[in-house]
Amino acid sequence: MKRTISLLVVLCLASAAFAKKGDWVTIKNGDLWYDTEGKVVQAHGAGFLQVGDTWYMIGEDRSRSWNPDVNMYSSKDLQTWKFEGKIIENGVTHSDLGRSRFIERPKLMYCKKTKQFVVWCHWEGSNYGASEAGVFYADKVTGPYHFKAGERPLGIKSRDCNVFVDDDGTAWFISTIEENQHLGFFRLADDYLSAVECTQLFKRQAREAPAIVKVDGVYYMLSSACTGWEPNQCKLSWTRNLTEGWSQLENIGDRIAYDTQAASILTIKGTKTTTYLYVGDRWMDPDLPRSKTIIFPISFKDGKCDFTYREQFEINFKTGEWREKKM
């Protein structure tokens, strides 16, 4: 009986953070997320993939802090999260995980050519000496996922990372390379399971947490400096060609990116308009396992980004519209 009451309390708290009004959903930042079983959502450094009308989110399970499994959740409205399972698990998916290797920033893609789901991530060892990327694949979005490789892509030291799939299906793995000095743009093979080419960009600018979105033919990238768990200034750059012509880095938002670090940029295409949602980690708030996930709408135009934090807002996933909501 006590367990039932506790679960009801948790679900009520979750519904207070995300309240529906018809087709409009209210998203409130700053609170822990709970899944449909009443458990705290553990998916830090999150990566997202939309399949039909369902969003799949994967991320680090930091409940044990330093040896994270990779969890998967699903949702149709980015508010009601169903736990799909541990798609990459210490000592199970790979014997070295939880021992000599750990994972950070897992990101999920779908390869139309092979009809497989592919995860790329930071595959690391003690003291960040390995500097490798990990690759996993599955025939179903929920798994099981199989280990493909754990290595330095094209022999290049690689750490903090993200992925991007272009309109033509070309996939990219973007990571800090060579002791965090530069960003490496790795073009992936047609099956997304290996890197075939690397372009070195933003030389000696020490950028990490890259998140890329394409808007009206222009590529925009948000990134942060390398300051560990401490937040810093988010910066914007843009180009019309992923491997050249990037603009100079420009400050956006406040000096600590509203106490976040970029994880993903989501594209919400509706019947009336398209909205872009910034997803960031509010690390160490109040500690690593309870780091918050922050979401708010951003927009891009003419090489600029409106990067304004909203403590809460409303969004309509059918029409793609969003609107302000006062506290």
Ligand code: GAL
Second form
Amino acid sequence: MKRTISLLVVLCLASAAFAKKGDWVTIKNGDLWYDTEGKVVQAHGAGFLQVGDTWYMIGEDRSRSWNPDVNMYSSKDLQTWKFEGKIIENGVTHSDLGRSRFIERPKLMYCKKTKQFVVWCHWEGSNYGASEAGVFYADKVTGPYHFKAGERPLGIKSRDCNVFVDDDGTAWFISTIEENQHLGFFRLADDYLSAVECTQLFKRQAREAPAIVKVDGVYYMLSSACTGWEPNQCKLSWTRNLTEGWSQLENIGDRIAYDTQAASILTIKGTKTTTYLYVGDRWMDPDLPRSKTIIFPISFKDGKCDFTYREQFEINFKTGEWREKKM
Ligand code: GAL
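Let's see the other form, the form predicted in complex with beta-D-galactopyranose, since the form predicted on its own is already up.
Full assembly next; the chain just shown is listed first.
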């Protein structure tokens, strides 16, 4: 009897240790990602949506460099990626796509009011002259996605973009407007399918690749300058009200944002803490199809951001904690 009990204790301890170890995932930067079928993950300028414990990632499929379709992948640990399909496809979702129009930076939201999944993206033509935004919607996260609009939101020329959904469900489309001069903060309608108002901010500061996160009631935005595929200095600004009071842009990280450009900021809310993950594109590494997606933990406090690159780190999606992992 005694032996059975001690055996049980040993087994319990062993499984607890295993479970503990199993909750930590190592994320390593610099390499291509492969999906569960062994194919290169193609989801650049990525947008994310968490549904339960699953992260859905959508992004540009740059395998042919130009005219990207939009791929969707799912993962519970940002490591194991299952290909869910092409949610927006050239010539299929819209006849102009792949011909006179192409997509960049697709971003995904869930609209609680309509129970629909909504994608906003940069909807562009040759030489970036069209300067439009594309809108798609679906009843299920994996699609099928239907075309809603491809136009200049409220008639305003719009390029690099992102979305932000506030705690009260108000959704925003933030984009580089009027020939890369300012940032437009477009408040979206209740169904997220159109823009109803635009506030022009960061006037003549030529910011792009905006990514916004809300931390303890404060909005923080990371953004880059407009240098095409070349990386440049990432800058931080913060405010307590999305449409006014943004602080002056401040340099963070190194001169070239560790060779990345912001795509998204993820909020990993766990039982113990919340970790924020920066997701950036390492474009043209060495060419467009082999551009890398880079992820590392960042933190925000009192209007500051600790934006320190980590070649690799460990994260626990249950507790929300992260820790260093030396090479
Ligand atoms: C970047 C932009 C990318 C893409 C690229 C094309 O500035 O962030 O999304 O448009 O230019 O050169």
